[in-house]
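This document opens with one chain alone, in structure tokens, the form predicted alone.
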Amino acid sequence: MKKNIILCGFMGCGKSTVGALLAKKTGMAFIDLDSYIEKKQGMTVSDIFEKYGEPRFREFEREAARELSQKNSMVIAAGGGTLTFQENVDTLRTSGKIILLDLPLDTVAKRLENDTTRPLLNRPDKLEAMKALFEKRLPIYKSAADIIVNGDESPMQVCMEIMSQI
């Protein structure tokens, strides 16, 4: 039985891209936690935030983390905020290794420059909000991670680095 690989990191760090590639290379299934929630709820993350607010989304997220931690042989791309909650860290860690895709804020800012799908960044002061959130979350990600890899490489390089460490 293969354990899960849980990818964490700030929004835009490449969890979904690297996760899909990693799943293909390892023969594991790939699941994006936010997409899983969207399918279950029948609406986008942005719509969930708008209709129910962040606290309700976080409930859906906890439920999804519990459900996915019961499965194995999966590469799971956790949402940017998922592992900022210790309960989710503890739940997902029972099913596998947590890998942080670490990259500098300027790379994240470039990748998210024209992205309007991130509810927490959909505001006039997007760059300031991103910086504050990044600085708050990075230490939390680092303490949650079993392995930290440089996410500022090509998706294939990041994938190969993860495979060499697990």
Ligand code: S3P
The other form holds:
Amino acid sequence: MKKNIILCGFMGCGKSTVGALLAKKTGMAFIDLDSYIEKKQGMTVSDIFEKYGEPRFREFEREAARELSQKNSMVIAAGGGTLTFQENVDTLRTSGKIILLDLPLDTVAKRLENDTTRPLLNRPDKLEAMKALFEKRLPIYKSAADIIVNGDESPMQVCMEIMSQI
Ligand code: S3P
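Coords for the form predicted together with this ligand, given the form predicted alone:
Everything in the complex follows now, all chains and molecules, and the chain you saw is the first one.
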């Protein structure tokens, strides 16, 4: 069965918001991969990064991708880094279609301006770090995606575009 929908894209691109709406519209269940990790580990992503470091977080993420890929008919919001690892792309692709919410760096920067929940961006040179990561990741996201939609629209519009393409 499976046929999941996996939402991919940079931090702040709307994976969780669009995912929850898409699930509602399609009658599928929604799961956010970061929330899944947080529940399982009993701590926030920020605390995991702080206490154990990024490599350990990536292990939890890999494990979560494996577990969620066993589920059926789910909308899965991946983390911003999840699908930059080929192993996770391979794992999640066995369970459904990967959709990239593509949007310009400017929009991302605006949305994340006051955000403090992304440990990779919690640094004095936030904007430069964001730009470097964004440019490095965009081609990786694009090659991981089965479908690319314009994420620079309202959640409802993005949701409608996804529904018309799947
Ligand atoms: C990360 C993105 C975050 C979260 C973690 C690492 C990344 O998810 O998984 O902070 O590497 O881009 P969101 O994209 O949901 O913010």
